[in-house]
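What follows is one chain in structure tokens, specifically the form predicted alone.
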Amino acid sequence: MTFERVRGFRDHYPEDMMPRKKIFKVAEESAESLGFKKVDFPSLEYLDLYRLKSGEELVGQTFSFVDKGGREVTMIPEATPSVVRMITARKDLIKPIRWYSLPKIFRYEEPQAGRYREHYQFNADIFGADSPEADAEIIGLAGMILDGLGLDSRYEIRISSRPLLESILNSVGCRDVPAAFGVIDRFRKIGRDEFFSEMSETGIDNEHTDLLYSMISRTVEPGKIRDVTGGFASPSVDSEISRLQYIGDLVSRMILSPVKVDLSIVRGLAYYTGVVFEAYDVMGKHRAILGGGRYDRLAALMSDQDIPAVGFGMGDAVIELLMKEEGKWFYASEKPLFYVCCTRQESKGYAFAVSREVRSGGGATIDDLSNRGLSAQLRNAAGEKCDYAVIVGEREERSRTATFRNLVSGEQKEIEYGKIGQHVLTLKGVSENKA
């Protein structure tokens, strides 16, 4: 009997886990460089947590079931509700709170390029700060991670503002702002005629719909927002434009790639209350790389606390596609990798002691676990993409030495046992593409 992988899920072999580890490392180090702290939470939550936050639409995409105690539970489809649950359970936390997490997320969606039914997702949130600086820090962190992965030439950050769009919609007589947001959210998936037709159902006449269509069709630098919003003017519109420009300026000081304003971005979930943003592949080959925004009312839905919040989520699937296209899907270890070859069974104990000394100097070791000949062991070392072979035999054990061979140049050097750790400290990985 053979078993296939469940549709929409992935196997991760070592050659993929190594570069994926780099994604996690860069994301975590970027977050911690800004004072964020890591949290974790269960992969299983009560289903009502998502009914409360996102409604039945998201619930329909969950892997949910009734457990043996008769409770409706689900594999988590996103991280935010769990984090907010943790925040509201503790009133002793000093605000603002900067937290990040790296869970697996489960959603029953149609699998496609860059989208699976299970994926790793990096999440970062700031709680307790309702300021444009907090918005900018979260957006800047997202860009810092992409910069750290060497993708600064492949992405741009696009920001928008739901309050700005709401002010504009109200100014043109919109009777149903949530419905209009839904139409704008699907702007790039529907034709012009359908856009006009659906907007008319929200009470907006064709003249103003034409202005809206022109506005959300253009992507501009933050300093030029008024170039696309010129047809709409009010004190609230002007205030939101100023805030968005300020946020864009701050973010541009944190990251390497461009920051643009794209007012077609509203983010489908209704709980967003302020700035929203996404990172896009500048070549237009993929769906959004990441996304997030301000959600100031979610804590109040789940508790008696009113805690402003802003955050984002970044899945690993689109990042993987981009890194492969850019030739960056490999993991070059910071530690040189040594294959410890032993030419006779009687010297295995000494070989293990040599391995310990190599590790004491900061190296990583693979000990040969067979009784094969030296040539076979060296072939295995090459197959493991090791930087060096450390050869131990009767002569080395008798003289209390070890022979170090550079597996790229072939250069060999015999090192005294007591100086192995010091010698390893002088070495660096010689392979730049081990995966």
Contents of the next structure:
2 protein chains.
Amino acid sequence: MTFERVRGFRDHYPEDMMPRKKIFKVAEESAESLGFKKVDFPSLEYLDLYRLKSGEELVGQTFSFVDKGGREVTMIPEATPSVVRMITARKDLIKPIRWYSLPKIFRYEEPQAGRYREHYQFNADIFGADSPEADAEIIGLAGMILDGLGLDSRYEIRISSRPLLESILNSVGCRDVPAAFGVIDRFRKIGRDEFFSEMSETGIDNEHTDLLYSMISRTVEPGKIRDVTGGFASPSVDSEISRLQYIGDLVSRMILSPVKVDLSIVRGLAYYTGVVFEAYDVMGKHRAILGGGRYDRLAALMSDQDIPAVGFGMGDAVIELLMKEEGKWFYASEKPLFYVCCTRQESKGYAFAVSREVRSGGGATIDDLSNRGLSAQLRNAAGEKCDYAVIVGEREERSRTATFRNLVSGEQKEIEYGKIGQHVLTLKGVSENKA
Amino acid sequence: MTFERVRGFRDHYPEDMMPRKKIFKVAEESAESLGFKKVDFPSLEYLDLYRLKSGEELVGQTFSFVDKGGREVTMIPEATPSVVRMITARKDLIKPIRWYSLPKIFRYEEPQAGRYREHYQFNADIFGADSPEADAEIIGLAGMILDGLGLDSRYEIRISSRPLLESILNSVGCRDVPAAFGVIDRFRKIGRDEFFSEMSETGIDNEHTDLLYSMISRTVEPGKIRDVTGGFASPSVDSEISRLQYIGDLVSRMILSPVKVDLSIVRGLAYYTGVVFEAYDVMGKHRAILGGGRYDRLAALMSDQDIPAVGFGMGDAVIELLMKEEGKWFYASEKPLFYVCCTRQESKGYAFAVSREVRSGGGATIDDLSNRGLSAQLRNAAGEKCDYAVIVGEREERSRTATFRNLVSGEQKEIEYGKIGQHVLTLKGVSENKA
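Requested next: the structure of the form predicted together with a further copy of the same chain (the form predicted alone having been shown above).
And the full complex, kicking off with our chain again.
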């Protein structure tokens, strides 16, 4: 009899889970260094919560069921609706509010490389601030996390603006802005001819469609947005360009990698109302590494409150692929690792006490749990990639000492029991790969 | 329109989530200091996985449903079956294996104080070692976590042994050991008369039932087990007593709180085969704080492999209650917190750069995201419980400096831009409650 895992789900063995902890740690510490605080929410919510924001398409991709009380519930397919539910439920919160979360989320999609039915998603949002500084801080946090993971050579931040695009579309007589957004969203897939024909259906003439096509085909520095938007002009176009440039300037002061403007980015979901952005793999191997934007109308849609919001989400699966490609997918213990060998059954109690002293000095210990001989124990110490062996036997117990052996150099030293913690403190942590 | 949370589930706002992170951190660091490594597994498993170990009672308490492929799946009600599935799927793992995990688990039970339909559970197990040293290490880890949370005055470890109880029951002619275990498990609920009548049904006479009753009514130090088991004797009773005493001695070398023997502990689940234990609230307010034991037959039940195992699980809800009662439920940032004020819109870019320098020196920053005046910004800094304000305006930008104000003493100091990181490094972190 064997048991299998549900299709599209992952087991994480230590060699993959310990490096994954690094993603979580860097993301959480980066967020906290900007004053964000962690929240959490149920893994199960009423399905209605997603209908308003995301519509029936997402609902069709959920792990949903009818609970024993007869109501439709679902394993959460995203984080934002839960967070907004929490925000609107508490009117006493002082704004602006900076929150992050790290739930597992669930999608009933066909599994493929880098896409699973369950993954961790780091989310960060600022509520109650509609300023470009808030936009910049969210985008900057996304970049700081990638920088902290050593991925700064692999990404650039690409920013865009829905109100800027909307102003441009309005300035050229577009009669159906949402449809035009949809065409822009698909422009790399559908080809130039299809782009022209679909744009003309929204009321834009060929001359302006040509300008639009060339505008969304290019990526430029924030200072040079007008190089690509030159063909369009209106007061609101000008003001949105200024805001986007300003955001780009602020973000560039927070992160290591370049910030570019890419006006082909509209992000699929209809609920974005301001800046939108993605971290883009400069090697071109992967789809967007992460993405987000401003969504000022969601709270009002879900409650009687009007709360501006900007945020982003980052899944663990694409980050894992990038870190593996960049040779960063390993685990380095922060503590030196000691294998505590005991050569005599009667001295095990003393060995446990020695082990505690090693931990009190900041070491991690692996106690031998067998009655094997010393050489078998030392082989196990090597297999566990320990930095030191601590050997305890009859002689050591009688003299209240322990013998420390450096497993790299072979050097040995006998240390008094009362000085073990101090001795461990003086030993340097070894930062080898111990995953 | 308002949206509600599913009944029995929790939202965790920052004031509760940041202290909860402390539970997770202490648990994970304690485990890693003993060489345990983290694993993770799906939140959704086939329901069959739980039928073997836990039977239909547990299955009736699951959030289970039929997936779109027609198979019965469930949100995981416990961690052990998934971990054992992972262990038995990989024959290349070098034993002993020390693993920990921290999943959310789900039970469809009636919610009550300290019991939710979803909670975090920290789990730690050792596979492939059947020695008493392995038992002790697992029990010791449980105690180390409670010590690390500052709960050492609130708990004691109580150990017991299923094979010892079984040997004792066999020595007095018990014909139905599982039934007798059930009676012992309920002895505090059913009262003395009922205990005698149910025990006699398993074939034990009144004289021995009297001895049993007095044995399980007392809690003794490991060195004094024979004070309560004196009426029972056989070679296997003797050998199990020695093992339990030895385990107790080893555990006491790992933790701050006392280790006691309490032979009324059998733990409900049928699958335990050796030592069983609980951390017990010495104030008597709560049920077991955590619990576990040895379960050597589960792997063989689920696969063709025989793998001894010992482990425990600890939920977050009871720990939260204890920490609140002990005044330990707060969050102290490890980093000093700086509120970066900007008195002039045109200097925001410079303020963002100053903020980055503060973070590079190890500070956490809150950037003002408004265009309010300085006094409003400083009020917000106080509301966010910041340690320092960093003020940037026209004068500071022109002279490439920033003004640091200690928000407790009011002391101010102007620092050159290039020395900000260094200056922050010299400031001490303030460990006030910032939750």
